[in-house]
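Take a look at this one chain, the form predicted alone, written out in structure tokens.
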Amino acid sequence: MIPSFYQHWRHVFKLDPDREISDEALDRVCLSGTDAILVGGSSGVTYDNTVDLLSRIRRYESPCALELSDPACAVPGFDGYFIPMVLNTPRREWLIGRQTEALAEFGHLMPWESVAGEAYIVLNGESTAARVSGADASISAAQVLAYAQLADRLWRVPVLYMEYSGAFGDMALVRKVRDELNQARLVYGGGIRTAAQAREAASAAHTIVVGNAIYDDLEAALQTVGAARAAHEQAKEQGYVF
């Protein structure tokens, strides 16, 4: 069974467990109107830091997720798991390795109906992502197009995300990888700091993630969500269903 926690999500806040936000900050990103807060980071996440966090996001009604890439931060309590790959990368742990590693010990206790793979592209080689994955952000938009291909047709893997982590990408190529999706969900993530750039990115893909503008400039990580929402229903006015 495919899970479905996430599938309607068009504006996702992601909060880094190990980065510090405030009580007042906390609460105007779990009342905005985001459909999802969606917890992890790629360095200094640990279970404590992530136990607090969630005991803190659990306080509002929002949906929250986990992204899992360490199985000794796998908390229990929240509405659904990620279990990221990375696909660009030579370094096997990273696609397959830490996640067969973690099933061999805690697969008969995964709750398999929250629980979604979710293929990276990294496309930020200044990124921490790529440089703790190891990932070859160089690639060609031909490459690109047949990793999604590969996660999308052959693995059958539900979610894709397109990481440019810090820059804003390239929304061409974005629309062109979600219009040769079968199935899986196109997420974006990367450099959204304006309502212009979230109305753009809410354009290409399926859903975006707005994360490192919270803690640099809220005010305008705020405006995202609605000009994420205004997009879709643009979309929707001409007949293109995401």
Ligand code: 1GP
The other form holds:
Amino acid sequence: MIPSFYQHWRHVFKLDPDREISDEALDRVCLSGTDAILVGGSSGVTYDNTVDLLSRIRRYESPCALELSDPACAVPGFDGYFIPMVLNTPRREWLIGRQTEALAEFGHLMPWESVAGEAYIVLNGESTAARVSGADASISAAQVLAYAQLADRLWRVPVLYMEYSGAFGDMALVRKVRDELNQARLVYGGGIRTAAQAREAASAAHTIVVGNAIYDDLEAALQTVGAARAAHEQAKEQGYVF
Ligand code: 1GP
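Swap state to the form predicted together with the named molecule from the form predicted alone:
In what comes next, the whole complex appears, and the chain from above leads the way.
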């Protein structure tokens, strides 16, 4: 059975356990109307800072999932878990190495009904995600589409994540990838800082993720929730079903 805890998510705020967020800001994020809170980061994530953030988020009703790239940070109590795999890296450890090592040890403990594989294509070479995973972000559009087909059709990974973290991506390419997908949900993240960008991204991908803006410009970040919803309503009116 493929888990479905994330299937209706259109807008997600991503919180980094390694970054400070005040109670007041967290309150506004969790009551913003976003569909879910995703907890994850590319560096400095520990068991302790993950537990701490989860317990603060749990004061609210928002669904909350963890992106788990290190089994040492496998904090129980999230509504769902994503296991990232970076497709466009030559470093096997980030594609399947760390994942199989973790499964060899903890596979029998995995709550599989709430675990989803998450195939990443990392497309901003300047991002921490690219630096840490060694991803080759300079790939062509044709290669991006090939990776998307590999994840969606060959491996049937349920979530494909186009990651431009820190930079607003190529929306024409995002849309093209989405239109090629057969079963995977397309998540877009990167550089969404305004309502207009959120609207554009939400009309190109199934789910959009807003991260940095929460920390840099909370007011603008909060505007992205309504903008994403408006984009989906408009798409529905036009008969487009995501
Ligand atoms: C990061 O895709 C998310 O993993 C969101 O990107 O931080 O640039 O919003 P930003």
